[in-house]
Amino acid sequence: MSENGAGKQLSRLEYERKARRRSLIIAGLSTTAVVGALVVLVPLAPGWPAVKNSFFNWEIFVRTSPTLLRTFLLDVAIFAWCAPLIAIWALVIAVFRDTRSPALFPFRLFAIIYTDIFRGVPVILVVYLVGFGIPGLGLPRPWNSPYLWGSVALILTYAAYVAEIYRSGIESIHVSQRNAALSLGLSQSDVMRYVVLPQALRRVLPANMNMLIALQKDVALLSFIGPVEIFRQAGVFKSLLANFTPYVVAAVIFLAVTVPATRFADTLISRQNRRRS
């Protein structure tokens, strides 16, 4: 590279730490002064004293805190048993939907039934019609806890949506490597599981990344139907208490866990992007 061409990139360089310096400068600036704004104008409202009082107090914070971590164990548990589960039946869906096969077409037909009815139905219905449906045929313990059936809800719900990720994901692999598989002697199977698959999987990770905390949240939608977690027992806090401050709690745990889960998707999302381009 000629000394011309070497300054050129140097300035070139200069200029860009020098433009997200003064970018930084500016977002503090601008940060600072709409947190001070806040935190000067809030309190002069007429009913700041009784909206602190009942969704920031504090004695209540410290002393509904211990449990509200202990019932999000279940919330915890409950998206880790659903979690794999949904990945492997959405990989199901997913792999039906691509089919190729005349022979497997109601495999197919059946794949774009379900996504179709179950992206185009609430998370909550689903929980109400499968937690409340299911046990009502009369089925023994425990067959009939709401544990069962409310995290069936979630994964009937969420393979459906994460099933049109892996398929975004599977149609991104261009045809042209699907016949060089098959023409060095793969069969259609293999295709899919040696070339297709590895390629699409980690495509689509950033994005399933999302739709796992977005699970995490909707594991609460289960209080409707029974389970006491972490947004059903903040709700018998504010019974006894007449106080919202421990749904503010449990808010905070939930920020606790998917905030650095966003981070870590957004990471993965500028590797993959600085990847491809």
Given for the second form:
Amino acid sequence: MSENGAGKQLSRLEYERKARRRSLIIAGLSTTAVVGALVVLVPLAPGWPAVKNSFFNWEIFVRTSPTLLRTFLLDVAIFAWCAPLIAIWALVIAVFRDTRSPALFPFRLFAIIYTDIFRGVPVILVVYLVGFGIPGLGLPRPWNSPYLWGSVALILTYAAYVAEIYRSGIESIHVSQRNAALSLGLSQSDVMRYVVLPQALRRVLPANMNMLIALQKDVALLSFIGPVEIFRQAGVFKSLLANFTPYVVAAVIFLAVTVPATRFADTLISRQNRRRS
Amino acid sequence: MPKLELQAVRKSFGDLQVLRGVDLTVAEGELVCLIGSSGSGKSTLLRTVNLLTPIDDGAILLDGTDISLPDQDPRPIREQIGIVFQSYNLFPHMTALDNVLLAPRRVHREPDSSLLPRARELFVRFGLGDHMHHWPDQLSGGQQQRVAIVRALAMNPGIMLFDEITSALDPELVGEVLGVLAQLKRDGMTMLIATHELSFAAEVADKVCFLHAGVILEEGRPREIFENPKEVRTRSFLERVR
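The form predicted in complex with its partner chain, contrasted with the form predicted alone above:
Shown next: the complete complex, the earlier chain at its head.
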């Protein structure tokens, strides 16, 4: 009886191993087929030599990479000071939006109008209006910097989105949590600060990771008002060398940052799901 | 003077009259059980006492003072009234200990030097000494509910309200939570308990109130209510749940 059972177990394991190997082989073959087709077919297109030369020129790739990488540091810097300011300003807006007291209604109204406006206008327009408009007031030197006002434009826009994400998190906290906290005699603001917000912010962390990744890319929009960051520098190279490869380099550099960031966000999400279950 | 007195309390949600003139007294140190079918208004009644639900008419007196007036700050009143809910409602992002410490720290500004020993003693007294630093999701339902009781007790309330606190528990965990209530009764705590645990009510209650369709139809000592109910509806309710 027991020998028979052991034999069955062995054959089950054997079967599973075979099935696993089979699916690996199928996946490998189909991937090779698709990639092979692309590699063989695309170069057969009549315009391929021209496209290859102007987008995938290895010599230009190597020549422009160091400078582009250096200018990318400016993107990273802009991102690095914008992200925390967005997080804070968005939280202020979200909390304003959630106030119930009539005395604070003006703040609530402000938050509603604010999110409506900045979510409703394309980022590039805000960058233009704030980035050119405010320095145009004739402000003295450090205050007319396009870095400053370009960053402000990004912060204003992104905070509107992030505030809505925060708000969805705040509203996702069940009313029984608020009631439990209120019943202990906590004030409305303490309930928000110690009970609702800590849970809400944790819950929307994955959504905010996506906003961070989007922000990292949108930093390139500042190139339209002056700062020579990677996108602008790629444009300069394009004009200089009459070749689009620098844009491909820029894309590769962006991907080198955003892909790991996306994977990190995914890890966060799955870790959070595991903890909750 | 009773610890808590409800006078002709009325509450409607839209067209639905949930409380239709409830009169109820709870004396100092008394354990009063509210029984009645689901939807009879037990939870609403407890929530009005805690001011989570404002009443439409009537009065709620705590130590002789009307706490139901709409123009007063509910916070100092809620501090004196502990409530424990069916679904525990622990704060999931805090350890059991932090759940208990939050309100005394924030509301009473009690220093940790006196608060921590007091909290530890409460945990130990209710058999939770080993679980102070656990997160709510690491605790069983019965343990979570006992932490919720400790959390309410840490504010030193003068009266405790319990809203069907064993209804969400697995049957084998009900006993440990009811044990806590019996312990509190021995300590002299004033308690108003909405419950479906009739044998528990029969055993420990000083008074049992049968709530039906928003009014207290019958009240009395547990023996009177359970063995010799006067009202037909009380009788049929008891027959149905037994």
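Residue numbers count along the first chain shown, from 1. In this text, the rigid core denotes the largest set of C-alpha atoms whose superposition between the two forms falls within 1.5 Å. The model shown is predicted, which means the values in this text are computed figures rather than measured ones.
After superposition on the rigid core, the Cα of Thr258 moves by less than 2 Å between the two forms.
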